Each structure stands twice: as structure tokens, then as C-alpha cells.
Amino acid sequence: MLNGVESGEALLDIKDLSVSFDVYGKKSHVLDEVSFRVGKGERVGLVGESGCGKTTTLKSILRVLPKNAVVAGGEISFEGRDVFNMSETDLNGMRRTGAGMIFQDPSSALNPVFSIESQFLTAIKYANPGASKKELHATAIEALNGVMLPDPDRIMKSYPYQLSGGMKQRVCIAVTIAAGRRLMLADEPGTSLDVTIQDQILRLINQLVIDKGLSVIMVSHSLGVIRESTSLVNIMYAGTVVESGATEDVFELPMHPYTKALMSCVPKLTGGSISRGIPGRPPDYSRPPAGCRFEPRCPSSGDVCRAKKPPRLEASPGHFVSCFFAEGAA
């Protein structure tokens, strides 16, 4: 079990992703052996720091890796297929209809010189050939509908520029459920809205979890995004997962000392000191560490952490954590 997900639930399973970067002359190794689970109609949590291989992870489970990248090692599968064996026809039919991505700029989303009509339309009718217009457009309404659009014919009839940020991530998301996908890579999708339109885009990704059993991986650089949104989380530093577990469980108890760094940052409803956040900086991908990425900022960091990398452990059930020091793992 990893995760809290038997093998065999598995909707997605990533099993030692490793990706670098061609810059410069210079590879940079940003992904160092990532793997978690994702079951059907769950809620699976990304969080850490800017620059951590969340949006990287999102992009190599749809193979859109930009042409620099290259996959080192591991293995991604998605309903028991390997996604970086698949040929271009079955890629294709996953990405119609298995996994879609929405993207914290629903602005750069949407084009702005054609219709959503137009937009939505295209996009639904690739992941249904064989659909007429009028079936088309009778699903685009009942999607619209779904994601509590008002007046969805008029939003068909508008522009991007004539929609609020709120409404254009909301026809995104649509988009997804009406091709019927059943995973959802959603990354910081309320970053660029104000706090009450996020609140309300939030909801409505759980609502469809509980209503149409879609999994979602949510991406996010704030915990409380995503204790509030997740049922599972796996914590991110410098390309590597460093603790995992249900979230109530890793919020309670945080073990890794990185884990422990990014909680004392969240501001305190009682007031009290700012913090000074986590002293250094993440490491050079193109020299990272040779042991744990974290060790040069860790305060508990000891010889054994620089010469090897930490081994995945199960502290309690279902929670995980790399670290040699980390208490209760055994």
C-alpha cells in the first residue's frame, strides 16, 4: 500500500520519476525518483516551494514535456498502461478522455480571438468524433450548468475578455467533464483569482469529486489549499517527495524536517513573531546534493545525509517520510 491506495486501485501510479533538463550545455536534474499513487475519485495533494517539480510532474504524466527535457528513469501508468510506451493514438485517447490539465491562468487558457462556444465546442468534439454539433452543444450547456455558470448561452456566445477570472476557470473546467476525463491535474487553479472566487472554485472541484468520482491532483505552494482540498498529500522539495500521507495525518504530525520548515511559516491566527521563513535556498539541479536535497538546510542534517540518499519509510501506517531522522521511523 502507498499512499493508502492498493495496487490494484490504482487510477494513476508513478513509480521513480526522474527528469532533467538540457540548459545551457548543462543538465539540470530537477525530478529525483518521484512516485505516489492516485485512486479513483480521489484527492491527491502537491505542495512545496516554487521551482519543486510540481508542474513538471503534471506535464510528463501528459507527455508535454517541453523538447529540452528527458526521462531519466522511472515509470508512469495510467489505468494500468505505460504512458511513455503508449503510441500516439493511445496517448491521444488519454488525453481526450482520461486526464486533462487546468492551469492557474485561465486567461492564457482560452484564446482570446475565438468564442467559448468555438473553444468549447473543439475541444469536447475531440473527445467525441462522432458527436453532432446540436449533441455538442447540448453537452457544453449541461457541462456549463454543472460547473453553476449562469445563463451558459451567453457565456457560449462570449469572449474571453468579456468574462471575469472566475467564470473562465470555471468554462476550463467544464471543458474537462464534459470529455468525460477521469483525472484531473489541476495546477494552482485559484492562484490568480481573488481569495473569494478561489474559495468558490475550490468547492466546486470537491463537489465534482463527490458527484462524478473524478480524482484530482492538486498542485499548490499553500497549505491551507490544500488541507482543505485534499485527502492525500505528498510534500515536494527540490524534485523529490519527501513525506506523503493522508493530509490530516502529515498536518497533525509532520515529520521531515522540510515539512516541519514550511508549517512554522504559515502565519499564526494568534499573532505572535513573522517568521524568518527557511534559511538557505533550494540546491543548483545542475549540482544537486549527492545524499538528501534538503541537507543544507536542515538543522538535524548529520555524515550520512550528504553521503546517501534517505530511504523511504513508514513511520505509521500510510505515512511516509525520507529522512534518517525523522521520529517514529522505522
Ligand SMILES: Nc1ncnc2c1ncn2[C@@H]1O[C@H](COP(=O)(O)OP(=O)(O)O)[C@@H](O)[C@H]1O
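Numbering follows the first chain given and starts at 1. This structure is a prediction, so every number in the text was calculated from the model and none was measured. We call the rigid core whatever largest set of C-alpha positions still superposes within 1.5 Å between the two forms. Compared with the form predicted in complex with the named molecule:
- Relative to the superposed core, Gly93 shifts its CA atom by less than 2 Å between the two forms.
- Phe84 is not among the residues whose C-alpha shifts by 2 Å or more between the two forms once the rigid core is aligned; its shift stays under 2 Å.
- Positional change of Pro112 between the two forms reaches 2 Å or more at the C-alpha, relative to the superposed core.
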Second form
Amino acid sequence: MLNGVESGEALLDIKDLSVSFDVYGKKSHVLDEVSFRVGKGERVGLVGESGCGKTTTLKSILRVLPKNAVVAGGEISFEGRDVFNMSETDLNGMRRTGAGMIFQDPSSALNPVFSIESQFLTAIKYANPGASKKELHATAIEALNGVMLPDPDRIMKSYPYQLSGGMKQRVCIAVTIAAGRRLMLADEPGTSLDVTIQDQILRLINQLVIDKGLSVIMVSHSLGVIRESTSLVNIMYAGTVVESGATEDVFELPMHPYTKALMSCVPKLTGGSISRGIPGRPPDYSRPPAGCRFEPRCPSSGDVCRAKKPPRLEASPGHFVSCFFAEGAA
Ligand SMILES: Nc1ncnc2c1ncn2[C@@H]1O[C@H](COP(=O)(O)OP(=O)(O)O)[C@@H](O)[C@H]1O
Ligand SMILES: [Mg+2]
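Based on the form predicted on its own presented above, generate the structure block for the form predicted in complex with the named molecule.
So here's everything in the complex, that chain up top.
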């Protein structure tokens, strides 16, 4: 059993994904053998500090990496098809009707010069071949109602600048639903918005994902968000997945020193201690540590951690940790 996916084909399967960036002729080795799967209807979290490669992972899935990115190794398969070797047609098909990204800042997802209606209908026509404009319009209105946007007719006639951030985010979610996409890549959705709005957006995503049976990768730097909205979680540090498993298990019994440190940073409601932060910072990706990438910041490392990459151990069924010294991992 890998990552809780017991049997059958995963909707998404990422295997040993390594991605680097060319920065003025120097290589920046960001993702290092990232692997995880997402099953149908599963809600999978990706959590870690800023700069650890969460967005790069999502962009790899849709093959929308920046020009200076190089996929140095690994494979991604979406519904059984190899994403890195897909034809242009299949790739467009996947982006239109298979998987879609919900961004931190919803403004970046909408084109300011076109009305919501024109963007909406363009986005969903591939999922509804042969549908008339009137039928597409009705589908869009239904989806806008589904994301609790009041007065969908007015929204359709609007331009992005006439809508608030929260409204734009809801429009993007409605498009994903109406386009019949199976996988939502939610990249810190709403983090650029007001906290209460962000909270509403997260609730909405959770509800829709459950109602529609969508799969979601929920990216966040917030453990609270992940705990509430996922059933499986991958903890990322410096371009590597250091721990993964059922969200409940990982929160109940964190095993990797990084996960433990992350969790001890969360202000406790009961105690007086506020975030201490983890001393140090992520490594320089142009010269990452040869062994464990967390070693320079780890409170409990040994010589072996500098010499070798830690193996991925199954500490309990479905709970994996990449650490030489994780207690309980054999
Ligand atoms: N186009 C790029 N060129 C060079 N480095 C990049 C580029 N995009 C991202 N990076 C670097 O890759 C690392 C991971 O970035 P990102 O995936 O955005 O992290 P996260 O989403 O977890 O905050 C960061 O150090 C970032 O500076
Ligand atoms: Mg990011």
C-alpha cells in the first residue's frame, strides 16, 4: 500500500520527480525525487515552509513550469498516461477537462480583458462538445450557483476587475467544476485574500470536492488547513517528501524531526508558547546537502545523515518517513 492508495490505478502518480532551474547558468536543484499518489476522490495535502517546492510540484503536473525549469528525472502519470510524453492534444485535453489549478491569487487565473462569460464558456466548451452557447451558459450559471455566488447573471456579464478577490476565486472553482475536471490543484487557495474569505473558500472547496467526488491536492503552509481538509498528507522539506501518510496518523504521531519541528511551531491554544520557528533556513539549492536535506537544521542527526540520503521507511501501515533516526521506523 502506497500512501493509502490500496488498490487500482491512482488518478495521479508522481514517481521520483526531480526538477531543477537554470539560474544564470547555474543549476538550482529544487525537487529531489518527489513521489506521491492521488487516488480518485482523495484529498491529499502538500505542506511545508515557503520555498520547499510545493508550487513547482503542482506546475510539473500540468507541465506549466517556467522556461528555465528542467525535469531532471522521474515520471508523472495522470489517469494512466505519461504526462511528460503526452502529445500536445492530450496535454491540452488534460488541462481543459482533467486537472486544473486554483491559485493563491485568483486574479492571475483570469484574463482582465475578457468578460467572465467569455472566459467561462471557452473553458467549459471542451468538456461539453456539441453543446450550444445557451446550454453552456446554463451550465455556467448552475456552477456559479453551486459556489454560492449571488446573482450569477450579473457575474457572467462582469469583467474580473468588477469582482472581489473572493468572488474571482469562486468563479475559478466554478470553472473547474463545470469543466468536469477530476483533479483540483489548490495552491494555497485564498492566501492572498482576507482570512475570513480564505476560510470560506477552503470550506467551499472541501464541500465541493466531497459532493462531486473530485480529487484534490491541497497545498498549504498551514498545518491547521491541512488537518481539516485532507485525508492523506505529504510533508515537504527542501524539495523532498520527508514524511507521508494518513493525515490523522501523521498528526497523531509525527516521526520526522522536520514534521515534529513544524508541529511544535504551531501556537497552542491552551499553552502560552507561541511559534518559535525552526532555527536555520532551507538549503541553497545550487549546492544542496548530499545526504538528508534537513540535516543542517536537524536537532538529532548523525554522521550517516551527511553521507547518505535517508531511505523511505514504512513506520506503520501507510505511514512513511525518510529518516535514519525516526523512532519506531524499522
Ligand atoms: N523560475 C524559477 N527560477 C529559479 N528558481 C525558481 C523558479 N521558480 C521557483 N524557484 C525556486 O524553487 C524553490 C521552490 O519554489 P516553489 O515551488 O515556489 O516553493 P513553494 O511553493 O513551496 O513556496 C524556491 O527556492 C524558488 O526560489
Ligand atoms: Mg507556492
